[in-house]
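For reference, the chain that follows is the form predicted on its own, supplied as structure tokens.
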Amino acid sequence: MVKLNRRLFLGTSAAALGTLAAPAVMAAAHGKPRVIVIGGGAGGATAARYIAKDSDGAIDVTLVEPSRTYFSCFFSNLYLGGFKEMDDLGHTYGTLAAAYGINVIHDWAVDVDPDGKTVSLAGGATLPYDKLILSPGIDFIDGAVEGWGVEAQNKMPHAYKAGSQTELLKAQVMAMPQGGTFAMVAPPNPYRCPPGPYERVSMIAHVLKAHNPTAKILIADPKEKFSKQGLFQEGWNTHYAGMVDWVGGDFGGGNVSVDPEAMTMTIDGEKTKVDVCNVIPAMKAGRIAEMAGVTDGNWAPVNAVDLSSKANADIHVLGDSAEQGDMPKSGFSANSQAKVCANAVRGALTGSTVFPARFSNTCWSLIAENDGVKVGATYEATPEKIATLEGFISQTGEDSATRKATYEESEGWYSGIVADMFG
């Protein structure tokens, strides 16, 4: 299996065997050539940032992002479970515009004009680009689940957006009454951290042992089987025997409706009063792509070789919202995509070298102290996609040893990645 460390992960995507050819430069008859960014998580901040600290000043780069302080969704589980707090999570902008000249403005892109190249803000200004880059995250799809809609958040939380929400289900996980039920409704695939819904229960669960032993888990699930089942299943079993029950889409678990009002969760015609619903719904790419026009309905098609969209050369999608092949949508592979996206455009706005591209991902999980799992892959571009070239997974009966240091694994990767996206 690969074992990660922060030298290897921070020249992930940035080195590779040889190089391409230098391609045409973007004039660009304003001066220095205007890259906007729109999205300051995983994919949006560390493009951003390796467009600026490798062009050298030659490239004006602008990062969009409404929030002053980012809370990572990697890793949130883990306050959810107790070992780690908010402020661990949360993460500012200033380094990004102090140390390498970003100007980083904190509003809401509204709208995206492709032929004049500008993007509008909430606030009322106008941005002129030469190359966007889109890292908005995920948004829900409308009536996904029959009963909820985002009013119902604050009475069933999706926490699938880290902050107030991840804070609000803590918060609720802890007022269950004793013996009461947590219910999840988990979502279909494709979406966010595929293993994210299935370590949440396992943080859940960690805490309900503790101080709710005879509560039980609710899962309503779509799918017919998910990410790392296997090392799940078997760490349920041995760390919260009796307290999880899984019903899957052929059991009946794609069948489900809510009622937010009398708290209710309804599995193929089967009606269970809950004390808390986690409903994470079914998702799309975030809504400024489909205002930039460069969305299928629900994702945006990339090219594999730079990101660039499908429908519009001069945009590129990195991260949640990219549909690009067999990349699974993470922290670590916005990040890994950024740093090939911010290669080829600095390359096609100044000249530059442009590497292959070349991407890797790791998802960790933990299921308990010092239980840590991981599943993860390497990647190359094909001219259909983003194609698998190796992957790897932690086996069911590992030893103690190494689970921790799996989990260990996972905490290095947090301040690597925290570093190479803020500096």
Second form
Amino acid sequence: MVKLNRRLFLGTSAAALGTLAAPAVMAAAHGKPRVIVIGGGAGGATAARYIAKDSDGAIDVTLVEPSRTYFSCFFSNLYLGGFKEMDDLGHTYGTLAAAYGINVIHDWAVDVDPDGKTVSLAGGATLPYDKLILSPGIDFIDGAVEGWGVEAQNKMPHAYKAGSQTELLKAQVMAMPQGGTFAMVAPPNPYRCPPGPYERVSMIAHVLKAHNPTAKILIADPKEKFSKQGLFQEGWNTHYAGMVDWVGGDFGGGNVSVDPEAMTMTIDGEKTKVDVCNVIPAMKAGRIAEMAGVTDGNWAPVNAVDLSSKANADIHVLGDSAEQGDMPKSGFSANSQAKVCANAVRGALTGSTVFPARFSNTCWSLIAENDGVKVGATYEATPEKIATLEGFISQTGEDSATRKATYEESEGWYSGIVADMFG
Amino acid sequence: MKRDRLISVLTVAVAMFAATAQAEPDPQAGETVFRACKACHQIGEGAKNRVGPHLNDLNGRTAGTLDGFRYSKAMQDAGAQGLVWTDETLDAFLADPKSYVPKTKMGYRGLKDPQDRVNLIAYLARFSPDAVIHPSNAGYDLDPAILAIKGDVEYGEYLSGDCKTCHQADGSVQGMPSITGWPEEDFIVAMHAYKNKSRTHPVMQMMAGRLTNEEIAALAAYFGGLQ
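The structure above corresponds to the form predicted on its own; please provide the structure of the form predicted together with its partner chain.
In what comes next, the whole complex appears, and the chain from above leads the way.
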């Protein structure tokens, strides 16, 4: 546990009371190096916590995150499947502020001035930084799915940022007429959580099998193959035979449009009336990355060794927004990258030892009750990118005890990563 | 299939079933079963507490009471509520440890085959009072030079970032084994067992597979110092 320095603790309390105005003054008064982290998810919360914990008060850490409660996207499919409550996915930032002295500001970062090295908040404050860490997650590409826009997200939810959207999708599934159709528009690569859409299909199928066994699931997918495909398709045949119809890119799955008013989905010219339509559009880096000038196309290219932006050495980009090489966009990856970045940032600001970068990832997915599968790999930093070292994947035909153990392990991982993010 | 062959097949099957159901405890076979336990438990002369408590004089011992071993709260509570290790309680515990003593630190999934349990319990019984047999510390046959490496705690703390995505830094269990406060030698042996794939967990094989001898020692030193 981090040693609490009384002055740091009092300073943090004062900042919490006068949230917007205080931080800049505080940082100057302390004369300490300042790190601002934008985005309090798996990348940002972990980076903030590790920098604060390991620098023992030598670095001022500010975390800017608009949500007071973070709902993890990972495991949100299990909420859809009825295996988790929404409350199980909610986490708050109190420990990061109270036990680690992090200045947590619940506001939107609306601009970055990379030359003046400041961040502007929607509330009006301007915060100076020595190092800026961006971990804003994803935004959707406008016009990626014909007929769909965020104004239609109540009729056709994306549910790809967890919280109210996830609850909406669940409510819509539960209200489907008997024998109705659940449709999904799956996203093109690269996107957050590669197995996510297919775990979601599994969880929706699990719910429908119990409540609406004659319902159908129709997936329009621009991709010709997808993550853990063999495992998912085996599971769909075993548990949900005849329910799931996946139309891949080689059968026109990418040629899709939706009509939120008429509740139709058209795949390659063939229109289908649907009852629920989960549109997961193509993705890009969270918008603040673009405003900071570190994106090139949809994503922010970074150096593998410390996740620093290729456009600006004092800005680091973690997680989904980063274009780093071989790692999938996952909470586990973001958490892993955050620790490498925290070590490098701390070294740059305080001269602490910088150890070689090393990364890992494992993604667990649930196909049916106690039928868990996983895929994972270790990674290293090369001059070009984060590159895969070694990996593994669950096998088709595994016995039920193995699958149950895999699911139980995923629950252990959830507890672990949440503790690693929020203390 | 000819009728007489069918009958003979059935007869053999019935005989085999009967033999299985009525088999006598076989401590020799139990010694083989015990191999899986050796990673954490010592037994026999000179046995010490390692990741798990030593198992000498286990029969009749109240659960969670051996001096010098840091038990989970769950195991201490079970003992306080009267759990004493006997053939019967061991059989129930070994079948499904996490059901019998929820939140036990023992990271073992359970021994499903009843005959394996009977054999194992018979083997363990040899080490209850008056039975002194040779120490059993096989599995600790790593090159002494590897065990002698002095781990760099600061490097270990950095490397531990890889572990803490799943394992709790405060040593609590929460669905993943506790890895804090282990004797360093046991930690090193366990990690090398994953690295050389004699322990089977795929995530751990992958995580250990990239670690050098020095890195394993560093992690052992770091986690060994966490309580």
